[in-house]
Structure formats: C-alpha cells, structure tokens
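First, one chain by itself: the form predicted on its own, in structure tokens.
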Amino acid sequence: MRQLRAQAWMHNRVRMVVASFLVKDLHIAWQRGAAHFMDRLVDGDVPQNQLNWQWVAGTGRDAAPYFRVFNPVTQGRTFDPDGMYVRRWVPELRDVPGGAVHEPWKLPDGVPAGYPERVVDHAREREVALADHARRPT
C-alpha cells in the first residue's frame, strides 16, 4: 500500500496479494479495495480494476476461483525470497535478514520496533473466507 501510496501503481502479482488480503482475511467488501485502487492507480482502468477485484473475491462472471485464497507469506517467499521488495516498502523491516521479513512476528527478539504485531492469522481467516463463501445463495 506505500508503494501505490508513492507511485500510483503496483506490479499485479502485489494487486493480487494485497486485493485477497483485504477481502478474504480482513473481510473488507470488494468494491472498497476496488474504489481505493481506482482513487490512486495512474494506470486505473474502471473494467480492469472492477473485474480483477471480482474475481479475487470470488463473485461476478467468472466466479470459479472463490476458494483462492492468496497466502500472503507463501506469495512473499515465492516471488520476493531475499524480502528486498519488502524492505523497500517496509523500512522498519529493513534490518531483518533474507527471507525473514516474510514473517517477522516469528523473529526470536519479536517484530521490530515501528512495526504492528500480525493483525490475523492467515489459516484461520482463511477458513472463516470460505465458510462464509459456502453460505451464500447462489
């Protein structure tokens, strides 16, 4: 979010991320994230934006992938291993070491000094996104 903050834009693999984060751990309706991101992204495109945010959240036309629930350590690990994306971004992180930013509430002296504790633990919200999936009238 600093970085669209900073530069009005985002590589799409992070929209992806950060766009299942807010809707299925946080729970935070679609069209909010959607919103926000067209309020800021220079390359903003109302169908591209609206459509990407709907398949991430499982509604709309193509509504197959509902149960992908983008695991945001998992995401981390995978595309940015060293964690130098992260410490970009995420200054207070930018004295713990390689892969270690990916889960700094896992730091042996805890999350360093600036930085929030975990707001959710993924698993779980994870569990409670498709619950709430599976309950809804189709």
Ligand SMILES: Cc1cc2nc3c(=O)[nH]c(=O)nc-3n(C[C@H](O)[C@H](O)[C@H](O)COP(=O)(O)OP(=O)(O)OC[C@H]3O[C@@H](n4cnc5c(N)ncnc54)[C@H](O)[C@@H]3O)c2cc1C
Second form
Amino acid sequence: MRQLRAQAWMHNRVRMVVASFLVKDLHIAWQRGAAHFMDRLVDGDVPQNQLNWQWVAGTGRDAAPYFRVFNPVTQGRTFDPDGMYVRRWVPELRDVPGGAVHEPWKLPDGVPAGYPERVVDHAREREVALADHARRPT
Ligand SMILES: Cc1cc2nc3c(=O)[nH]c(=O)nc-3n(C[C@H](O)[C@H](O)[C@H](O)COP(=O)(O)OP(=O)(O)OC[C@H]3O[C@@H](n4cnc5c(N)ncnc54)[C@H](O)[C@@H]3O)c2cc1C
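Okay, that one was the form predicted on its own. Can I see the form predicted in complex with this ligand too?
Starting with the chain above, the whole complex follows.
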C-alpha cells in the first residue's frame, strides 16, 4: 500500500495479494478496495480494475475459484524470497534478515519497534471466508 501511495503503481502479483487479503482475510467488500485502487493507480481503468477485483473475490463471470485464497506469507516467500521488496517499503523491518521479514511475529525478540502486531491469523480468516462462501445462495 505504501508503494501504491508513493508510485501510483504495483506489480500484478501484489495487486492480487492485496485484493485477496482485503476480501478474504479482512472480509471487506471488494468494491471498497476497487475504489481505492481507482483513486490511486496511474493505470486505473474501470474494466481492468473492477473485473480483476471480482476475479480475486470470486464473484465475476470469469472468476478465480472462490476457494482460492492467497496466502500472503507463501506469496512473499515464493516471489520475494530474500525479503528485498518488503524491506524497501517497510523500513521498520530493515534489520530483519532474509525471508524472516514475511513472518515478523515469529522473530525471537518479537516484532521490531514501530511495527504492529499482526491484525489477523490468516489460517483462521481463510476458514471464515470459505464458510461464508459456502453459505451463499448459488
Ligand atoms: C486487483 C487488481 C486490480 C487491477 N487494476 C488494474 C487497472 O486498474 N488497470 C490495468 O491496466 N490493470 C489492472 N490490473 C491488471 C494488472 O495488474 C496490470 O495490467 C499490470 O500490473 C500491468 O503491468 P505491466 O504494464 O508491467 O504489464 P505486464 O505484467 O508486463 O503484462 C503485459 C500486459 O498484459 C496486461 N495484463 C497483465 N496482467 C493483467 C491482468 N491481471 N488482467 C488484465 N490484463 C493484464 C496489461 O495490459 C499489460 O500491459 C489489476 C490487477 C488486479 C489483480
């Protein structure tokens, strides 16, 4: 989100992770995230943006399966294995070595000063999101 604010751009991978986190971990309507992206993105484009948000949320005509929930830690460890991207945008974690930046709550001394405790437990919120989808009328 800091990159979006600073550069008005984010790589597609990060857009997908952000969208999945908002919708499936925080359980916030995709339209709110889509509106924020439209306000900020230099390439903001209604069809691209709204349909990509719906793809992630699992609500579009050409959607990802609703049970696909991006795991932010796995995504980070796979696509930012040394944690360089995170350290660039989250200077509070600049002294955390390597891929450990992806799970700062597991550091032996706890999260570094100035960095918040995690706001959700991904494994738990994933289950909530899946149960929520299962209850929806088809
Ligand atoms: C939640 C979310 C919101 C998005 N909002 C927008 C938006 O407002 N405007 C926008 O142009 N793109 C949007 N995208 C698609 C994608 O992120 C951008 O097109 C991509 O980041 C462009 O980067 P690039 O120019 O380096 O292209 P590359 O990654 O090199 O890809 C080449 C071309 O393919 C197209 N492309 C790549 N990924 C996608 C994709 N997921 N969907 C459709 N076309 C794609 C683009 O036209 C791009 O120019 C969004 C994706 C997500 C997940």
